[in-house]
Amino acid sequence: MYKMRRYEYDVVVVGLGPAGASLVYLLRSSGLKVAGLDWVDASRVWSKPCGDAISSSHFDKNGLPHPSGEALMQTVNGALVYSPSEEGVIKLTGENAGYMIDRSKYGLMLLREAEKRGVDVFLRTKALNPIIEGGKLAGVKAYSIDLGELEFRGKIIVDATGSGGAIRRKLPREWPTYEEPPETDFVVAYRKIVELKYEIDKPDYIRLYFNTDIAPGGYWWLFPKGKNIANIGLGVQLGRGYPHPAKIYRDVLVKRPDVGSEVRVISEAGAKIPTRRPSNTMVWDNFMSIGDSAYTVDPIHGGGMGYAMTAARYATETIIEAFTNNDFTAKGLWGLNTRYMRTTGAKQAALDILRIFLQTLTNTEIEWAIKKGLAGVEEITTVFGEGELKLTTSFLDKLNIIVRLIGKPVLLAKLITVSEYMKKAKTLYINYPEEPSKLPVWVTNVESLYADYEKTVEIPF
């Protein structure tokens, strides 16, 4: 009689996209029995289609290599984001600086150097099923294009599957982990990595452009990844009736001499991506969820690589701290939650806020706002470096920012509820709950808030 293939480990990763990668490659030291699997082949590791664009300062906070060789395709000094009409530019640089990078590449790196210390990859491997048993998470049931039938059983079972949940989504429905997030909070996105005909200008700069007749609730971007290769796409929110992006990128962008202008299509792709703050809880009994599977994502841009390595390193500090105390109950994996909720959860839920609003603006007022430098650098540098929205009354007293806003007041009366309801949400988050019995309350309280907010700010439903 044929016998299923049974595994048995200290930590089962299942998806190897940034945060199962990132998770496996900072375990390979911990002395675990660890291993990772993926549907994937080798050449498709971290195949999600997106920017790739990301930060420098994620690598070095988070313990992980910088990109090198071939997995780097470009170093990236500043941004150019661009109104409707384009006639207004906003031209944003940083202290640190980033890089486009081959994510399949970069990805296969981080799993072979994990290979190296210990760490079993499964590539080809799809996950089907939670194994429950007892009332808990014992495993999960896979199938391998090379092995067949197989079951991995773990004490600690992280889903790293990105937006659909693999395995969250299959837990038990009673489980705190399940949540339905409304379509709106995500995006449909579609990109295309080309070679282009022309020399990109300042191939060092990413650019961003606003316009909802093109991308509505989201942008539409080009970032080149070198001075003639560029990986342009669009993100389109989901739950209010717009065209996929795939029809908008054929039936609009490709008219533009600066996308249209195609030698060949290096690769394309389209996936959901949410777009908002965390899932209430990342983890339960023998659970873990990490990366675009527990939304750990900056909401304003969709990027999710920097703060799925975040999510890792956070889970690799509490896995230890679980075996240590030999302890794999909610409770006991529950400093996963006060370590990330606390300070890029609590970002993330202002920057949410923030995301509401700014999807409700038209292309008038994007066009107003970006030329009158509303948007400008010191308001973007706070929003995304701190998830708040300082307009104080200090900041508004200020002459020239005073003058920007004359002819709008209704937006700017919006713009200061705004960020009210971000200084809310960023302090309930801070107070995440210190364990498992006090999060039905906590839960009960941001809902309230972001009702409250939806009603206030009259956003459409």
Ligand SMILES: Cc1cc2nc3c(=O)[nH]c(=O)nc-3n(C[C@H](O)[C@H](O)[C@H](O)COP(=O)(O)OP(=O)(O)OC[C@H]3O[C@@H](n4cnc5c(N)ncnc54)[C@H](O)[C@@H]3O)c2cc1C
Contents of the next structure:
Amino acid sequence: MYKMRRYEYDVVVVGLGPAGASLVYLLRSSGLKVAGLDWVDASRVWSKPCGDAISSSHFDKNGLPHPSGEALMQTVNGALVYSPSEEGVIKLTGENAGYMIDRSKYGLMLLREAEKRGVDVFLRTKALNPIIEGGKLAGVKAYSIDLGELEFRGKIIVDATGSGGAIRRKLPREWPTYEEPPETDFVVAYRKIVELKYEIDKPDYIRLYFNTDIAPGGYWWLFPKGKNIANIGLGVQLGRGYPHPAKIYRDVLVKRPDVGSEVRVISEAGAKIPTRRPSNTMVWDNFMSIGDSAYTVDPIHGGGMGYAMTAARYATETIIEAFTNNDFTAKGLWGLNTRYMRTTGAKQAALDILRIFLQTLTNTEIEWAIKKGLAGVEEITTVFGEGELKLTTSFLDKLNIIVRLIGKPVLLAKLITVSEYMKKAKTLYINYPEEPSKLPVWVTNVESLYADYEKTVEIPF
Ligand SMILES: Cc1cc2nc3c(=O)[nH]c(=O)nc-3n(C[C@H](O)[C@H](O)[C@H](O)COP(=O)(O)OP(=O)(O)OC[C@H]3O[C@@H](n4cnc5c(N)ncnc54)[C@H](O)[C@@H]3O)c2cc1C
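What I would like now is the form predicted in complex with the named molecule, since the data block earlier showed the form predicted alone; can you produce it?
Full assembly next; the chain just shown is listed first.
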């Protein structure tokens, strides 16, 4: 008679992209019985489309090996940020600041290392539904191409399935893990990895181009992966009726000689990115979500690999704590929320305020800001490092000149408001509630802060 296979684990990690693979790697020596599953096969691990750029700081901080060998395609020593006309350029430099990686090679290396230490990795295995018993999450039902129908049961089930949130989406709607952010909080991004006919000058510099005619609500990029291979793509804000980025690439970008001079296309694909503050809670009873599934992406530049790793590190610490205390309730897993929200989450909440404002700027405003050095290196470093827009005297002086020149005094007032709301959002997240019972009040406060902000800065949509 047919019998469904049933596996019992301490921790079941669904999705083995940057979030899930980092988590199983970090849990490899924990002594816990850990399973990781993903529907891709070994050749397509971490195959979700990406710009493939990551800051080198994420690796040591999160206890992960730096990419090397075939996984490291190009060391990044800086970035060039272009104005719409491309006459204004901000140059950001930093020796070994980042890497262009081969995602599949790096991801597979993490999984193999985890397997060596006893983690069970099930590839070609799709999680279908959560198993809810007595109102509690007990596991997931899955289908494996090799083994057929499976059941994975565990004390903690982790959703690391990316922006689709394959498990989170199917949990009971009355749980606070259910959220439905507006479409405008997402970007749809599309990229090609191409071999080029020409040699890229300074292949150790990634290029970001801000131009609302090409990438409305986002930017387009050219990230070299060596002298003649590049990852080229663009992100466009959703929910505004803008054309799909693949169409813009085909109709507009490809006409540029630096983009269109292709010898061959190595890969092309698009996907949705949550460019917003983190989800209200990353945990509930027996449940965690990390990475894009918990919206842990940087709202301004859309980079999410490093923060998926950060979330995985905090999840690891929290899982070990939960097994020590034998408490897998929302309260027992709450440490993931307090660890993430009060640090990285607070910065991302502030950047979300800035993102909402930046998406209203016109090309003329961006042009002046970049050309006149308004968005100087110092301001950019403070914004990304601390999630703060510091309006110092020299900054305000510069801004005053620009405001007079482009005849938009409203802009100055708006920027002051933006900076105040960034501080307020950061403070709210630093004071993330100590326990689940206080979550509803906190969520109400967050929602009213953002609603109030959008009214005050008159977001024109
Ligand atoms: C075009 C583009 C460019 C980007 N550029 C950058 C960049 O340059 N730098 C950067 O840091 N970030 C970038 N990002 C964002 C980055 O790709 C994501 O933030 C990051 O991949 C998130 O990792 P994750 O593990 O949370 O999710 P994912 O990478 O989406 O991984 C989720 C995994 O879950 C698996 N899965 C999904 N559903 C199921 C299921 N039901 N059962 C089993 N397995 C399942 C998938 O196969 C996948 O392997 C970009 C995104 C896009 C779309």
